[in-house]
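This document starts with one chain, in the form predicted on its own, laid out as structure tokens.
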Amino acid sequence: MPLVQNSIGVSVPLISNPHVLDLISHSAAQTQRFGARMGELAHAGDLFCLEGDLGSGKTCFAQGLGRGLGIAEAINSPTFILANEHRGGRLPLFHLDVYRMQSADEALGIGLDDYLADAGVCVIEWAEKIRAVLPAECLWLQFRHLGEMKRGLLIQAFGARHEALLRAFKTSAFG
């Protein structure tokens, strides 16, 4: 499939579907770049599923997220508090990561439907584990191991706003 080099960056295949992107990174500074344009789209109530191994790149994509939200502070992971909140961009941003949890349910427990009824952007770090419990509109993130460093993302939009936050994404990075 040939790849082209979109204005920042990352390498991607030309695919047809208007529903899916699939990304290629070659580094943490680019999936970092990737999340702050998406940041920059990303309206209140936007959804973002993070799914893959350990290391593939979704803490780099919800650092630029906030950047691309325009948060100042530092953006880590919550793995052992499970969900920070990250307030004093253009919106506030609720980063969840359920990697512990052991059932869909105790998402809910944690509060999941007041972060995802707020007016703010929510992503979630290990997403395919709550699968069950979350709305069936969002923007879905596959990130892979390619390699020491490169990274594949396969970017999946269900429901209306994240179909439109795609296309928006598409616009900006490709014209």
Contents of the next structure:
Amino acid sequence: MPLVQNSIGVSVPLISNPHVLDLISHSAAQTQRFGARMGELAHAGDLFCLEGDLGSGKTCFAQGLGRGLGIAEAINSPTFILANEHRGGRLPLFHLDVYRMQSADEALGIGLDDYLADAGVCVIEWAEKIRAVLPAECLWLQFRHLGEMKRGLLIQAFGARHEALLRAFKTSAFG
Amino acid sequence: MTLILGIETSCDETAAAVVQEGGKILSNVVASQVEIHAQYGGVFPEMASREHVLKIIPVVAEALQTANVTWCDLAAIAVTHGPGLAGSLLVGVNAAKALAFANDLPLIGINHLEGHIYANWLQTNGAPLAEKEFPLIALLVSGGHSELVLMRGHGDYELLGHTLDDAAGEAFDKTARLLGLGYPGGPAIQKAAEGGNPDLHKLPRAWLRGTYDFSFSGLKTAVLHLTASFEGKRRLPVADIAASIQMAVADVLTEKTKQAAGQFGARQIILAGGVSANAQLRQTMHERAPVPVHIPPPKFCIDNAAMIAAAAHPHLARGELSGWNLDVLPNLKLPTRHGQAPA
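What about the form predicted together with its partner chain, after the form predicted on its own?
Every chain and every other molecule in the complex is listed next, the one we just looked at coming first.
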């Protein structure tokens, strides 16, 4: 399959690849709406891995996910406490931030396996830091600064369930 | 004479203290792990709980010895049971249960946030224990929290607002990292800001008018773009930017607190949590507040066990004790006026 440079400068298969979606968000609110749409479609056991610099929209997307799941309480950055559980929505949301982790093994120390095995939706910020201990099947989202407000968002689906989720997202967003 | 032993292990400080009548500090022992965790740019949970296991018994023994009391002098054992890191909380809670059971003492589980607030009741400068006048506004700012709380009496909390994204301390940690400064970010930014001009680089303030909520993630993004604008051109003016960051955070925290104090007719403002050790915030709050401001000395703003014992005092007086099934609650919220805050 021919490769193209996507909005974040990574070579990826052409956009016609059904398991890849390349988006541009023009505001924090739009990034949240993408997240909310994902949240509405998510199933128990879905895993969202977020990769990107400080301020590129990861927490914003996670906040949208929570809104889409019907969680009313505020979804704050869990950088300090590493993991937050939000119940009260359609499904529980486990929000992890592994920014400060030096090695993948450390993630097991905060109960990563328990969160992944639980019947909820799991979202991990700075997932690239613990790539080695993450399941192969996930939705991998890369965020990049394109301008003051503009962010590039590349979404790749791995595994049948997450491929179906991305398909549903495309249908829901673009018809 | 009511003596309470407080135990605190919610994060990276192993602490024990003996406090008399909820205010007089007979001992206050803190074994900090900050040097261990500095290399990780933050607390490494697995290592924190192992350190707590090693330190808890010596720290408790030292607290009793310094206070010159024995187990039979105590009225109760109070321990932080949330919020915090689960593995760290477990060490303190289990130690407290065992010690309370073995010595036939009541056990009181304390909310860490309530503890920070009650640091204001500690008698820290030899002055007689001042009774705080209600209603009062408490600004609780730390690495994981930014909350504005209305207190109409002891144990009576109404959450007015909180952060929608990053906590104030987290904003310091993240912007410190962007400036190439160390961890923890608050003290690092404060040090770097010395001699800096806070007006040279205007950073945004998220006012969120009509609410008492805070948002600091826009500040982080603005600092990112500001630092990027210097890249490859001229040397990063670290002192000026650090001063601007401090001013932006202090400005929003102070103005919102002032506004709340006005609306609810507060007779006093109290500050709590690690970020209230920040000199710029302390100065701004003292300069602009319309009512008296009370801020604990820096060593009682950061995590300590004296504040846990102080917070336990009104609970003990009301007979609110915990059972042996006391559990750790890593996501515990401040109990609000209308029962527990929505989980």
